[in-house]
Structures are given as structure tokens and as C-alpha cells.
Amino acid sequence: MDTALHRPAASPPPLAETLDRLRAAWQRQRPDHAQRMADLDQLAVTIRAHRESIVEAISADFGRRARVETLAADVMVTLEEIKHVRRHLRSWMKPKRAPINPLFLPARGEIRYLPLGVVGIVAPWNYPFQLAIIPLVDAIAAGNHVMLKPSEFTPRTSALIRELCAAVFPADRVAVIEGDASVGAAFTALPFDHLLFTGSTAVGRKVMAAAASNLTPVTLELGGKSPALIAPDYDIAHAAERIATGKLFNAGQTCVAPDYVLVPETQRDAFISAYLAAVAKRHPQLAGNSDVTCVINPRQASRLREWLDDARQRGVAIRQHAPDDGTQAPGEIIPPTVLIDPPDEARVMQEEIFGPLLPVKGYRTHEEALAYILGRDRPLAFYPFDRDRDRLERTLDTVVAGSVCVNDTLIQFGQHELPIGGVGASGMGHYHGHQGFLTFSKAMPVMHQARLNGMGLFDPPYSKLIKRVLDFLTR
């Protein structure tokens, strides 16, 4: 980590005091276009200058995090978001003409996009840099001040985020709050002008309840069980390759990772063999392989092992790709594992897995598979593998999900103009690109009345003319 940035944190002021300071500064001077552009430019410069510090901090927090995965998913995606926002910000900020009902002409209408004030952001541990900084970018682009709470489970990355933000933003524009779950609970109870939380569905419910007391608008980026559905005549080998990539990235610790696979029962065993072959090709060794990311901490690893034990006790057949070099890893490693047709009562089918365990369930008909998906909470992501255009259209018209990627996995998350956001138990609201700007703005409708207008006709006492006009229009 850069010694210029590495300095101890000062004792933080109380959370409410910090919020009041940021709100007072915002009310004195709201960031204009020039200020927003300068902030975003300096943030990009700072990220590029300290990218190796970001890689090192995240890897230390995970025990081992593949450098390519950090550069791709935490650094590159964040820099691309900044670039996209800066390219379009001026046009996003311009008031947009809005049509007026013909009866009210010659009045005119417009939509103005105003910053909300102070935005609160709570980030998770799985992509600790990207999922903290991209919402920050969108909130800054919309002209807000920000309080950011990074995850306590990635303390080195959280400290680095605090240092980087302090190097870019004045203390009364962006404040980074470190602390444990009790600090997080107090944070989400603050009267923000908008609150974005990324994390589990269980904690999301608590966040929404805390925000409700202040009527704080919330964006919840949660999770759930995102299915991959392989159509009857799809290339099994190709599906296995793409699902392996999506499941193994970040050791499966991705909110939009494929959580379970539905495959025609006659092709189930062929898929499992192809999937394990794809795993072995990508990671022939686990413990001594710098391309393998560890499970974040012993708590999460123990949870995954308990779920595996639960499946074994239920008689579920398990096939596992195990390390073969005997080298001790610096962190927690759970071998990529396939669970064959686990019952719905199994823990792996009850909750989001968030790890390298993959349930594979066979189905008899495509309609049966769709019914299975529809019988569960709406997923954050859905991955249909299908080349039949008509059947695919029926599938896309049937399954409601936060996002969909056809014939691949994960890559929809990196698209600037495809908003990220769940539905129901997988979340609410959107961000990324223009949707992020809109989420952190108030789209304020403004109607400009013309000097000459007919509104006086509606003043009592009501004339025979207006009565006849209304009778005609409502007949």
C-alpha cells in the first residue's frame, strides 16, 4: 500500500454529526457540472495510481484473491463506469422537454434533474471496491454528497477506500465510515436523502425497516438463487463452460453467480461431467494456484461445509474437484462441488449459496423447469441457454428476474446501460450508468404557464361555455 496514503484514521465524529456536516455543506454549495466532472476525473486518476494497492488489500482480506479477478471486476469495471458517466453527464443534467396535455396549451413542461442531498451507501465484502465506488460515482455524478459504509469483513480494503476518498474529496463532501455491524445498523437508521444497500436479503429486510422510520427512499441490491436453465437441445459442453466461468469467478462469491442449474434429466450426467472437466481445465490445482480465489473467511467456509454435510446427510450424491498438490493455501478453499438433484429442503436449495457449490437438477419438460423457477422468489439474475428463438422468447416473457444474460453468465453486470437491480426478494431499484444518475436524482416536473391561457374559464361562477365543454369532453 502506498505510504503516502497509509495513515491512521482519526477518531470519527458521531454519525449524525457527520451527516449534518455533509448536508450543511451541500446546502451551502451544491456541486455543479464542473465540480462533479473534476471529482470524477480525480477519482479515476487516483484509482489508476493505486491499483496495485487495491489488488494487495483485497487479496489480503480474502486470504488470496486472483489478481486478474480484482483488476477486471473491481478496478476496470469501476474505471469504465467513471469514463461512461463523464462522457454523458452534461446531457443527463440538461432539463428534458415534456409534452403538455393539449387542453392546457400553450403552457410547456420540462423535467429537471436535481440532486437529492446526502446519499448513504452500504457496500458488501464480495467485491469490496467496485460495489462501494460505483454507487459513489453515480451519486457524485448526480450532485450529491455521500456517506459510505464499506464492509467490516474486508478491513484492509475499507481502510484503503477511506484513504483514497480522503485524497480525492473534501471531508464535507464524502465521508467513509468504518465499523462493525452495530455501526452499520446505526448508519442505516440515519435520515439520508437516499440509501443504497448491497448485501443479503435477510439484512436487506432490516435495512428497509430502519429506513422506514425516516421515510428514507431505498435501493436494495440483494441476492437470491439465480438459476441457469439449459434448453433440451442446447450444446451441453458450451453451457458447462460458461456456467463454470460464472460459478468459479471470485470462488462463486458473486450476487449474480449461477446458483443452481436446471438441465434435461437425460443430459444431467453429461452436463456434470462437462462441468467438472471445465473446472479442471481452469483450475487443475487449487491450493497453490494464484488464479484461485479463497472463500473470504472461516465463517463463510464453515457455512459452506455445513451445507455440504447437510446434503450428505440427506443422501445427496456429491462430486467434487479436489486439490491435487497438497500445498497449504494461505486462505480458505472450498473445492468446486456438484450436488446432484438435492431436495428442496436441503440448505443449498433454501438460501443463496455464495460459494463454489453447484446444485444440478434434472427436469423432464421445459415447462416443468419454468414452473420450478416461477415457484421460488424472483431471482437477481437468470441464465437461459437456448438457441430456439420462439422458445427463448416465451421464456423471457415468463420469468421475471433482476437481469438476464442469454447463453452466458455474469457479463450483463458490466454493461453501463443495462441497469442493475433486483425484484422482490432480490431487491428494488436500479443503478449503473444513466439509471444510477436517475436513482440519485429527483426528476422534478415543472410546468410553465403561458401568459395567455384559458384557465380562467374554470373559475367559479362556472359559465355555460365551460359546462358545455366539459359535457362534450366527458360524454
Given for the second form:
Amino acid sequence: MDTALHRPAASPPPLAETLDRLRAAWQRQRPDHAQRMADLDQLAVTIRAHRESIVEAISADFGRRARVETLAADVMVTLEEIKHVRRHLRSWMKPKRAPINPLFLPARGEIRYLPLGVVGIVAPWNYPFQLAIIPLVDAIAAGNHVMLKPSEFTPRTSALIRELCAAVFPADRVAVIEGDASVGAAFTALPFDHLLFTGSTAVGRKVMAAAASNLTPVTLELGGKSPALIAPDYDIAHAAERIATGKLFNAGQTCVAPDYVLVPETQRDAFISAYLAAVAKRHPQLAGNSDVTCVINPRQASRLREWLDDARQRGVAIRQHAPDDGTQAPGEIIPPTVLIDPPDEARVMQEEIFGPLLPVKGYRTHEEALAYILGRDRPLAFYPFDRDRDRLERTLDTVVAGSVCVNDTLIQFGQHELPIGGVGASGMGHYHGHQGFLTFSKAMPVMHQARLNGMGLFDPPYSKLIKRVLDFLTR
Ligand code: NAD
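Having gone through the form predicted alone, I am curious about the other one (the form predicted in complex with nicotinamide-adenine-dinucleotide (NAD)); can you provide its structure?
Then the entire complex follows, led off by the chain already shown.
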């Protein structure tokens, strides 16, 4: 297969015509089980063959992206999803028996899973391969055709996605549309049969408004501030280690990264020391270190620097891990930074950080810490560090979040059957695994009436028998 990558698209295909073409082809012939399995197999083969191109494209887009991070979070999770879906697809596609209200026996019921048609997918830049291709995998598994718009901030990866998709799928089954926010706006105004958007909460609002005019159902995978809550008697060094891993991976540019930490105020300083030690252990150097991922572009780096300045101006104490190894980084580096007890008005406490800055807030009581979380938008992820079962149960019964990982960070994202999805301002709907198949299917209830049945009783003129039966059943 051609490995000369990153060729610019000749010119973006006209959106409405592309959708019409995909829809017409889908109406002519819907992908059956064999076709879906073959497509997914070919996709996996192609991803494996182009593993290095994916690593290189993402690294070039970021300035530098740690190879391990791309292999783990963009390549491996995608291949794992394909493997999982292929293993279960036949059983997911089978109609399922559904119990019938005994009053209607001997009729029978079933749920059948039908593809929706043409699904639109819009992806962000932070895991530019995974967040475009896993929704595609789930949509293809459910038997749909797909129009996919990757992010304009990762142009090399987006071009590569276009080329790989063109190598795997016929042009009337999957179309990749490159372009900026204006293309995104036009794309999300198309009358898709379903639209899955991954990105910021602000753009998510616009996407839902655009989809509303077509009554296109949406799955919104959005962002927000995901808290870590350390219980009073939890091993501080362990919590610091796990939070450092979650915060440093991809330089904090992870939707489910721990955004800020709530720690008992008596242990706040011990946590900060342990966290900075964990950071130094992971990244003894920053600029010349191939394990350190850059902040994607100068705009994002400036935003983070402005938020740091804003905190400084408010008198917030800041501690930074900023070793100078005398080299020039290939992209934007923001040193891992702790902001101590920033006020709620500080920018870092107002918006999702999406970078290696970590606000650490001390709390007095567990109730106060929970109230802090509950007083804000529902988080995309929540990380309680707690080994007290009763208190943990209370916490898990109280905080409503998109997903939770107890005593670690991020790893819930790699589980096939822990569906991905936010709640409230962090999103709606789910995908990954079986839930992804269901999201892109119509679960169609079908009732099969029996030849012999009692429905004639309900025809007027109403008999004494039906009146008595109804009196009895509603007494
Ligand atoms: P973004 O919202 O700026 O852009 C996402 C996509 O939307 C891009 O493809 C962009 O071109 C497109 N877009 C921009 N304006 C649009 C408009 N008006 N109409 C339609 N589409 C438009 O997000 P981003 O900066 O690329 O990504 C970061 C955000 O994504 C963070 O908030 C992060 O938390 C969130 N995110 C969420 C998840 C999740 O699974 N929930 C995963 C990754 C990232």
C-alpha cells in the first residue's frame, strides 16, 4: 500500500453531495455481518502496517508526542476496540427475546438491532487518531456509513486518517472531511442519522443546536473539570504517584485527566512535595526528553501561561518542576506546575485546564470536599482515593460523574465494557464496546402477534366479559 503520507486533500468534497452519496449507497446495500467484519479486519491490518506513520504524524503535529503515549493511547486502544468488537459482533447483532406482558400471551417480543444510516463523527486534536477511529469502528460495527471530520489542529494526522480510510473503505462507505471550525459548523448542520461529537463543552452547545434543526440525535463527548479527592487517611505518596501519571500523560491534554486535587488541608503540603517528587522522577528533564509531550501549539501554551499569570496576580503560591537541560524543545513546553489553594475566581478554577497545571486545594471535612464537587458542573471523570469502604460507598452514591476510577487515574478509559460518556455539561450518551454498537443502532422492538389471541375482546360493542375483566384488573 502507498506509504507516501500527508498529501493535502485535493479540495474538500462538497458536504451535502458527499452525504447524499453515502446515504444512497447505504440504501442500496447495507453492510452485513461479513462486510463489517472484513472492514474492521482490514482497518486493523492497515493501522498495524502504518503504526510508525501514526506515531510520526502525531508527533509532528504536537511538536513532540512521546512515542509510548501514541502507541498506548492512540494505536493500542484502537486495535483493542476493533478486536473486542469483532469478537462480539455476531452476538450483539442477534435479535434478543423480550418478555411479553402476560396479558398479551401467546404473542412474543424481540428487539432487533438495525443500523441507523449515515453517522457523522467530529473529533478533537488531543488523541487525534483514537478519538476519530474508535467512534468510526463502533459505527461501522453497527452497519452504518460514516462521514468523519478530524481536527484542523493536527493536519498531518488528519491527512493520514483520510488516506488510511480511503485505503480501507470504498468512497461511498466512509468519507473523511478535513477543515476548520467553519467546516465543522457546516458538517454538523447536515441531516445525519446520528452525530457523535468529541470536543469542548462550548462547541458542544453549538453542535447540539445545529443538530436540533434536523432532529439528528447526538452523542456529545465533552470536557470539564475532573476532580481527584484524597480521603484523610489515604497513602499520600500513592495518590501523588497516580495523579502525576494521570496529569503528565500527553502533557495533561487528556479529557479525563485529573484537573484539580482536593486533599485534607493538614496533608496538603505533604501531597505537593510527594507530587513534585513523582513528577521529577518521571520527567527529570523536559526540553530534551523524548518522553515529554509538548503542548499542541503556541495558542494553547499562551492560554496556559496566561492562566498562570492570572493566578500569580491573585497571589496564588505556585511551585514548578522546571529543570533546564540546556536544550531547545522541539515544541511548546509548559513545566508541570502546582497552584496552591487558588480561589474559585482564578481562571484555573473556572475552566478545564487541559495542560500540566495542577491546582491543589485543602479541605477540612469530607462533606465540605463533596459539597465543593457537587456545587460545580458534573465532571467527565472523578478520582476518589479512599480505602474506607463505607465512606467510598457514600461518595460513589453522591457524586454524579461521566466515569469514576477509584485509587487510580485514566485507566477506566481503556475498558471495553465501561462505556465512555459524560453527564450534564460533560456530555451525553456513550460509546465503546457494546454500548458503542447500541449508540449507532436502532434497538427496534418487534411484537409478533399469535394467530390465536384475545384482542377481539377489545372491539366494540364491548362485551360484559371485557367489562368484568377490566373491572377485576383495575380494582
Ligand atoms: P473543540 O471543541 O475546539 O473542537 C473539536 C472539533 O470540533 C474540531 O474538529 C473542530 O474543528 C470542530 N469544531 C469547532 N468549532 C465547531 C463548530 N462551531 N461546529 C462544529 N464543529 C466545530 O475541541 P478541541 O480543542 O479539539 O478538544 C479539546 C476539548 O475536547 C476539551 O474540552 C476536552 O475535554 C474535550 N475532549 C473530550 C473527550 C471525551 O471523550 N469526552 C475526549 C477528548 C477531548
